[in-house]
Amino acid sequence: MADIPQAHARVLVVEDTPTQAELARVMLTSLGHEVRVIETAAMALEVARSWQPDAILVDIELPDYNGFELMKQLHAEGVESAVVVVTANGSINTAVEAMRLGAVDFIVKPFPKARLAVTLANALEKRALVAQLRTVRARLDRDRFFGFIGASPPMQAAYRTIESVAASKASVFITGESGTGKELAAEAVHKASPRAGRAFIALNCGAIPRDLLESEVFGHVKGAFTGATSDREGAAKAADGGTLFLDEIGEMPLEMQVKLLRFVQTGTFSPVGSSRVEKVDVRFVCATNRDPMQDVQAGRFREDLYYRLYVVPVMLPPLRDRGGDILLIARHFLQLFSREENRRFTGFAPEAERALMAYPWPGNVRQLQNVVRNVVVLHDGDLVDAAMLPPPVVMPGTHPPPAVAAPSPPPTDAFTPPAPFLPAEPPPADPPPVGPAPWAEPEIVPLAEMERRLILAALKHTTHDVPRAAALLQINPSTIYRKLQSWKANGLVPAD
């Protein structure tokens, strides 16, 4: 029978019968393999944890102690090696107390060769995909990421595409609303690429005047202009074997994308002046909180420019469409200001996860961290209430009623009771208006029908306020404003 192929793998086998031992050896080397043999399960232990062998053959019966207490000792260490029992009894309850204690196989002595081959190669296989999930399943349930709070699946997909990118020296578009993180996102992928170690320069394109943006990017020499009392290194200098990070590009100046669009093209500049070409090796990562192609569409962006650097983009999602993020970051400055602030506080009532849950986040992360430092700044106690939020996330007056924070019941202001199931009691002066009695037949009508009907009537019972009718209907608010939109788009409602 031909050997089955092998990849390259470190092998301790722990056996204290000398002709054994060295018949695995010989076998485990025209195999492939490192081999290392061991007599006892302490030296075995000490070897297993300075080497980290990919695979241990271990013997049952040991001169120390038996196999079967290595095997538990390997585990209670961490050692992750695949282990495979060896004894000469081949037992049911033998095999049964090796897989109990995390054997990937059992081998009966004496063994070929060919058994020994199979055997080892599927106890490799195992532990490599055992490891790929492990990797797997912590991407995919990471709620931290270089600095980002969040598990939502919107986020893991931004991981997942930062993860990929940062690797390469492929230029980097982020797009999403103010205060998602797109700065975080920009260091992200430094610090997750090869450049780590190098410099991270971050310009705001919006907040430098214009005249002083060229200088600001590519330098200046001494005299260049009114002002200029020295030589001054620029950001694309500064960068060289880094990462140069222009935010809200989108307000650039025409004039100076031209400069920019020769710089990302060749890597050259020339500082404000002077003639003198200067090099450097510069990763470009760009954002804004725009749609950058509108702005091409609108002549504000060059479009060849735009093709330049919108070659791996990234979508950061805004807040109110990251469900259980929210609570997730709101807890994490809770603590953190509770700790400057020397707080009490350790977590949020129900009432105010609700309600910091229904609103829409207007200004994002940021938004919600002024909130949560104006909480902890102001008040103190064990749990964050609703009264204590500011507005506009609770307005005064409109904390949710406890009816309101129930999943059920309804809200007793949103349905009138039967009539019969009042006090019997003289009829009031001005009786309200007698609707269909609620155990009448419903009409049947579709659901994307009826779902329409009930966001409608509780927008109309809070004034079309889209935070409160989302919190009578316990949905969220980005829904009703995407169905809105729907709608609109679809006759269904009156266009604003």
Given for the second form:
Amino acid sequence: MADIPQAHARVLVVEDTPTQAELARVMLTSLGHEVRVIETAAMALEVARSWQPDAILVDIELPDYNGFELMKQLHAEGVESAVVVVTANGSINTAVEAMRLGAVDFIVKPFPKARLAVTLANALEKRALVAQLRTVRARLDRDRFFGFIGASPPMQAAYRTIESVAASKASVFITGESGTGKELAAEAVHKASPRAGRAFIALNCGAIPRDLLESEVFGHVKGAFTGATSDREGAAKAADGGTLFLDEIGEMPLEMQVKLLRFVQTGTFSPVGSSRVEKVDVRFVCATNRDPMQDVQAGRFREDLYYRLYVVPVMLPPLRDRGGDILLIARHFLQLFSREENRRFTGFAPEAERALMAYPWPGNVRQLQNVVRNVVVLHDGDLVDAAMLPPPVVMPGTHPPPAVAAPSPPPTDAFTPPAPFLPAEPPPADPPPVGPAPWAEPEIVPLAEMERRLILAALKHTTHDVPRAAALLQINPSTIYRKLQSWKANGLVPAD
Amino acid sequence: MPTPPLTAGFAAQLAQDLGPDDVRMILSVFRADLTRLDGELHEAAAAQDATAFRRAAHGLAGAAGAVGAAELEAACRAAMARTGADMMGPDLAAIHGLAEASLDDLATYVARLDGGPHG
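Moving on from the form predicted on its own, kindly provide the form predicted together with its partner chain as a structure.
Below: every chain and molecule of the assembly, starting with the one above.
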């Protein structure tokens, strides 16, 4: 008989009759398996725990207790080996009982080698399929992925793309509205990649003054420009071996795009003020909240650079298209902020959940984060009820058009006001740089007024992103919420 | 037609599956099992120890079944239910006879393996 090809497996034989045990050992060894023979159920349990066999051949009658009892214990301990019952009794009852207790198959003594080979191969295949199914289900059902929270189909698609592309060096281009988690996605690409142990360098092209961008990316040498008092390494060098994340890539000036194109093509660059060429190994991840092809067509983005960077697109859906993720995320933030702020909240009342689900969240996750932070800072209790939610979440008349009525608008240049706490002010078309600006003598005003102006300016600069504004001001976000509440009460900022 | 003590077909299958060396080794283990367990069976019967008797009969049945000695296996399984004075009944003599016949059959079979083509 030609042997059936078998993958090498660990097989534990639980059999107290030497003739039968030796027969099984010889057959299994000749099939290429690693075999251990144990005489008692108690010993078998120990070996199953420590050796983790792929399959276990169990005799029903054992000296200490029977094979069915052994199977119950293996199941209770989570041993995942494929169990095949070996019996002299081929009755239906024995077979049914064996299957009921989790056996993959049973085999009647005496058995020829071919029958043992087929039975074992089927059992191992079934075990492998069950393991694969579990893995696939876990992937499909997962509600967390690196820093993301969400189990909705569009997020599952994003997770799969990120996972698939992570292992390669291909450039990744992330698109999505403001607040959808583009930087999280970039970090996920890095963390899931073989570069995870190296640097992840993030650069916001929209937040760096044009004149400084080249130096930020490529570094500079001492004396390259006024203020360059020493050599400075840029993001490209810092990301060597790792990942360089260029956020708001659409904001990059055209002249800088030329230099970036050369860097992407060759992996080489020269620091500002130097003719020295440096070579690095960098994986590029870019992001924009605009339609990059529209930028190309409008002449704002180089087509050749677009095709170099837009290799694997990852599209992050707006929160309004993510269904139940809204509540998953809201509960996560509620738990987090309640702990931080020492509040008792354990969840949302049904009416509050309906309001959260009905609101279209133009500012996406960032806005939801702000809303939950606002609630936690200003209230306390067991459940968040609808009355605690700030407008316009609880004012349906003020909602922007819901996503079901109008599909997600394509990303545009226009800023989407995310936060409901301040009067809507259009953001500056060209946001001021974050970097240090020349210091002008300030107007002398009461300190409280200066504080109010500074906080409002930080909010305007961050497009009403309270945590980011708080980070810039190096204060706690709850301070900003409390100040805003107080200013609204005193008419110092318009009420909602 | 009476069933041979060692099922020739199954033994031939074993030789084909395992090769003569492994069959010789298996049959030597079987011989040791038969000798030991037949002795244990008689001792248990003489001592009226039903538990030991059942265990020995079960072991003999398993060993016989493994090599296709169907008649011996059946006799041992029938004996497993005996208790008290029944343990010393005709089953014991029949089992002993079948075990002896199996060992004779085995010796012939091994001699044939040693002497030329098996099967």
